[in-house]
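Take a look at this single chain, the form predicted on its own, given in structure tokens.
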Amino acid sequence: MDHNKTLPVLIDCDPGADDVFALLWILINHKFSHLPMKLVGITTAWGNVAADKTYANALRMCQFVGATDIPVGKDHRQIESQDASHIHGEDGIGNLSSMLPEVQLPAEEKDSVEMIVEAIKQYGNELVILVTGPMTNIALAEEREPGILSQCKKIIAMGGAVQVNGNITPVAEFNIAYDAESAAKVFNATKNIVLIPLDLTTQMVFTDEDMENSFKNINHSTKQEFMRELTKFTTKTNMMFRETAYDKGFYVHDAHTVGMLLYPHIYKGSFYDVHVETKGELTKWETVVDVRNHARTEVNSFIATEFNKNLFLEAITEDFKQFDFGE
């Protein structure tokens, strides 16, 4: 990262418990760190829960950190797909929204797709887009302005399964499966994608102890208690759905987009061409990656496949300590 130049970042998300960890991480760095990074917008999509709820949860997290100056966009297109409220709770955050102050809805409701288009036009090849949910908004931005995705610096997206099982079907991961047609359009539209698949995110379980290590102090507070309860809820559902092979904790899938943005040195991977199957009977929604050893002149993605777990935990816990959860 060029420390003489501020990096503009936009995050497109569907909060969602693991989105909350990604959002808090980027918001805390935006507001409290000395990094030359600026969060220029948060756009929300249908996904883990419905659009009204993902929108409200993004606003809640801004209020949680005290970063209410960041514009937040809403998804206005309904996708005919099953959400993940059975995993994330009816409100998307472990049915814990009552623990937080009532969400303050802005007078003017911004549109997610318009925000993405405007951000790319304003910041061009300096802008990094993080995607922690379905690619609906990103694909719609490309439909509205063909070629626009290729103008941004890069898109760091959590999604897909390359050489491991899916988590929504035997071969498909939730973010891709929820709106596979949009994902296919994005991979076909640009060659600047950094993909973080389940192959990487399921390599480390985030535990209660890891969450406690992220607190700046041990004083009881509503914010600390919310994070504890969210961790407990997410751990419980991960165990129930046998996600972690009996290791007590949960996967912080989406937080790796922030990890890759701020700490790229802890990740390793390879360049591949990625496409999404939208029609197969048994392989529908699969992220198709040709890993054979043959010559190729073009690829559209860098796929992160390994990371240093200790350095990741050090990064996320020490960064969280910049924020006083004891308030």
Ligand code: BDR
The other form holds:
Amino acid sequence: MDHNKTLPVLIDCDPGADDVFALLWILINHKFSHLPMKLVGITTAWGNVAADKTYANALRMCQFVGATDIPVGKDHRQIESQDASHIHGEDGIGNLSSMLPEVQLPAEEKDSVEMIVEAIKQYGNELVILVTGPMTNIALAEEREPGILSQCKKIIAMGGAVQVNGNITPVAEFNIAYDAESAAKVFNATKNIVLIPLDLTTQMVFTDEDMENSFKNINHSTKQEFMRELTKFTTKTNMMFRETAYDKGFYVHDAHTVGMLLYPHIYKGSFYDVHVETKGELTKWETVVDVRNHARTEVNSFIATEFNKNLFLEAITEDFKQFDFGE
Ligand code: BDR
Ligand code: CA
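Next up, can you give the form predicted in complex with beta-D-ribofuranose of this protein, since the form predicted on its own came first?
All chains and molecules follow, beginning with the one already shown.
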């Protein structure tokens, strides 16, 4: 492999059950596949649960696949917002952390925002940033170094609801609603965003059966058991809070950022201008997108609106096959 041609990727996340699917998928590709990509960093944000927990969960996932060489950043701001522990569990991973080995904290605690700034400076227009949580760290990177976001190749972010209802209010989706000011700044700062909204992610419910099929080569092991229990837990909370409109399973929202990065042919969409409402009375935190059929003078995002479910499941299954979950 020509390492000069290897695509550098950074993921900013708030694990989070569906973030775990995204993280494991990208980590497995980084470590085992022949695809020309490398994961250069994982940065974590407050979101589904508090910063200490999302940080610990990202480290746990690196330990899970034996990729402890990947730098992991922590969100160092002290903020309070409405988390999603009712869906993801108090620990963010289905209250299952005790199933995994104790987390090894690195001697040096890196800062998420600093890591993002450094990664863009180092890899410039080759770097792809995946965002699977609130856009806080990304917006802070822009605040620290104005103009820096437009220097990276693209930002593939899960967030927003375009023509479907939100999951926090009738119009607002969690990642945007959690820190709408930051999201608004990001959409104003750059035109290289690929957005994966609820419109797409709610088209497929990931079921127990999908879980068994996707990870079928994984024999009985604690790791397999962890994936099974995480699926069960998230299915239960999704059903309890009627996230999936009574379809049994859960949405693997964040995994689509990895799907879009590695298998873009599975997805379809179009270019639009996206902005975030920060102040509306009934519509605050909405992702406002002009989907009218007319000539567009400005666009800042490619919005993915459709995907091929079979190819998506096939891709995740094939990739996870490369990983030996034994032990
Ligand atoms: C998003 O909200 C979070 O709870 C999930 O991890 C995902 O990133 C879906 O709205
Ligand atoms: Ca997330």
